[in-house]
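Here we start with a single chain on its own, the form predicted alone, put down as structure tokens.
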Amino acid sequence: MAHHDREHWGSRLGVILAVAGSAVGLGNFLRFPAKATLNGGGAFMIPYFVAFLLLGIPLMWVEWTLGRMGGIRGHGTAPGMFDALDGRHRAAKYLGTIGVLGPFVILIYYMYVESWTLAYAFFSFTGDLFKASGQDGMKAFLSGYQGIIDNEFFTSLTPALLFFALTFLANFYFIYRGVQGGIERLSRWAMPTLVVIAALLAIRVLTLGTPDANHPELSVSNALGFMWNPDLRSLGNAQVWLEAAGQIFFTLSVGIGVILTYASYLKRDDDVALSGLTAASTNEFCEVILGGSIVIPAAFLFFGAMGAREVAASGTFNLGFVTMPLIFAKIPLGALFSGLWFLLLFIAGITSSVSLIQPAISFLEDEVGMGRKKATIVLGVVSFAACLPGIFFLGHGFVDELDFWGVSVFLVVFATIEVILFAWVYGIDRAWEDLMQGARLRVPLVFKHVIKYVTPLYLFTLLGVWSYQQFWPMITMKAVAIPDRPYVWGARALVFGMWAIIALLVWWTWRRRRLEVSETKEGGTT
């Protein structure tokens, strides 16, 4: 049962916006393009609109039915959620703890990295950031801010952890205004903001024209030939299918835990399957049309289709700080193009995080029976101690391997585990029934196999390939150096122990709970 008032949301609009802005983050604009560059092209979005309309749209079907279910019972995390659905197996709400423990292992790192964005937004208005010329100037800026090195650019972490300390808060603050003063109101003006912000800066690549008179083949039709004409032959590598299903999950935020806390505060006869697919399209919007028309092309533009592959290749480090800069100072009025850049990154970026956020808060809350205030102080004190190792140690591999856990384990792992109770433990019958109450969209009947049989066999098949090609060797650090390895096993233990503290708290709590109702019967008794 719940201990207060549950939120809702003040508009359908309202949630739609903020799922939505929980899935458009930092990925929709420099993972995808990347991703969609180095395998295939063109050929890439088959893959990937399969693994849409397969594994993302059910997923997102299954999360937001279960979502409205567990809010109706008082309950807006997994654990409560799963126990409500098979309260006979004790295990299942200990499951569970994964949606709580997942997004906010991916918050103390993710947060960290949204405010570069933030920080660079700055540098770029100001123009401190053309302070550095070329790649290995570039390189160096970014080196000197994370506290990599010292240089001529930074000496200490101290505008790091400025600019951190202004992004903590301002996440924080609107995870304390609550879901309808703090989130959803977020939601309503940074979601329009970043589609037109994206929009000119795509207008601005689509229109450069040819950068270099000498090279007319870097045009603007080629370079989105370059991002879209499909080499069909990448088909048949299975690693292309392995990407483009971890993109969909990466860009729709399915398999967290969020989209569970965001539908439990829709009432019982409000719509999620037309709400959820709205969601899901808005975002595939903002990846493929907006996402895929800034990066790469920008990038074949001013360095060749080999270039744009490098770039591609570098990562989303180097894609997204040090290339994108070095295009804008190519162009005019580019400090300000940087600027707009760097500022859509970090508004994507925080409406991703206040999503990461609020599953522990919603835990507190439904679970543990504390007040919205002091919810957000304990996990605002716990959350800031849990980011600093990742600040400090980054050089060493710490948010690689928290990385490795959110976002490549608990992710699959949790999608798997929520399917199968949906569709096989509770009922695929039931489920649907569920999913179609209050619909205003009549999901094809398809969809129904497709949850129960389809889904599941896809996830299982990603977690055995996965788990060959990489769990081991991430396992046993083949790839860290030695020094690193202390490191990492740090991170290991500040997962595994907050996972522990998670386990304890739901223990405690239906102790207690079972405890109270031991009471109320004895004393109705006598």
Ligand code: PFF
Second form
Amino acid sequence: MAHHDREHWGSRLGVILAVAGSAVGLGNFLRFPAKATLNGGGAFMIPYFVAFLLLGIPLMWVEWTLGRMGGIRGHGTAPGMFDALDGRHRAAKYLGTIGVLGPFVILIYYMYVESWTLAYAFFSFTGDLFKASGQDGMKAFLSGYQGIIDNEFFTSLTPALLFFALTFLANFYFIYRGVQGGIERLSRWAMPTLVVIAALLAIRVLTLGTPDANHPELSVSNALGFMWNPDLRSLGNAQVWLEAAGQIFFTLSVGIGVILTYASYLKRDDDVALSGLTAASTNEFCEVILGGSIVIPAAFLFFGAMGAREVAASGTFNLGFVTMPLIFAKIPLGALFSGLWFLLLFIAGITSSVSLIQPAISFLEDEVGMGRKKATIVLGVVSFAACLPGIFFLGHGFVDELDFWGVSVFLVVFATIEVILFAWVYGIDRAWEDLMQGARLRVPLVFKHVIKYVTPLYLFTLLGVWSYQQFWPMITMKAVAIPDRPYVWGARALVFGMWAIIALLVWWTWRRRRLEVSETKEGGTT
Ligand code: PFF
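Can you give me the structure for the form predicted in complex with the named molecule, which would complement the form predicted alone we have just seen?
Okay, now the whole complex, with that chain kicking things off.
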């Protein structure tokens, strides 16, 4: 058990905003619009909402409930929580290590991408960004910044390292200030600010009219039609269902251990049912309404259907970092809007990245027994070092590999473990009672069956289809160029090395506790 007093959230609104802050991130404004466009437009919303109801919401409740229960017993992360849930199986705590590793793996590239948005906000306001013109020019600006090529814009990686260092320090500053004084405070001003900026940008895009007089068909209503007209044929494609489920996990931050940690700072009678639902719904508003009204409609208005589809297919980053600045260059006050766009991404990013840091902090505090200051410094040093290969080897597929393990593998596997432990090992009846404890919402009873049967089955099916279609080609690096393979092996070594360290810490901690217990027992009898 933990030997220190654990922190608590200051208010119900605070924790909801923090969880919503974790959920609303780069995924809402970049990943979602690209995925929707490429996977059937409006029709994508069908598998998307099915996944929201049958995976997203149930997992949200599972994590809030498990997290609150763990926190009461002094555990903020999955190893301790799983162990407390199921005292019989010693292996449970090792399964829990994925819930500490996963967020860390996502963190070490997410924070780097977040730092680009800070740099781009800066270069928008200084005007440097607009020295680049045309698709090729903007792409060159981005690859120059990322240090992939030397060109007229950048000749070294120094600016990227500088903005990364700033982003990193900002993140660890909030972590250092603690759950209530750092994360909650940050979320309280960041979330409203973010909604205002996103709404401003959405209004700007939706009032652009027909920017090109020669192309009257490139109008706002056609832009929305392009994004939302359903292509029902896509529903027959398993890939579309996988993508929809993947987006739901990623955007809600569920299935990886992050919400467990946030919920562990709740008190015994704090509501989880309504709060979990509110945080998830806030995310959906920011994703579908706001995220769906910015990049894709804008890309359509200026580049037409073909052009918009092409950029969406060429990668999420091109949409945000190439297409958007090109569009801003063409409208009045473009530099200002561009600055706001990247600021929006940065604010959305930082409230997500702090949530990716907190599980490891909580693990070091609750299980390893460090104080917050020490945990922050230790993790700061380790994660700074772990971010560097992604920065230097971005062009060699290092980050893609981290994303594969973090999001495609650990997230889905961990979600499955978590829901099975909750509904089957702990038992759905007790689990349901826990969910209802202090609840300000009567969750319809049908969700009891969903959590017990539908969510696990859905997850198993996803895992099965996905392993069959994608796991093997990824593992054997089919799509990786031969010279890049050593880098990809490096990424794997980093991921599995970290895993070994976490597992060793778990082993050592539990052994130490056992010894302590037997010592006190012996002490008592003599
Ligand atoms: N939900 C964040 C986004 O949409 O950008 C990303 C994320 C944060 C994923 C935290 C997972 C996580 F645990």
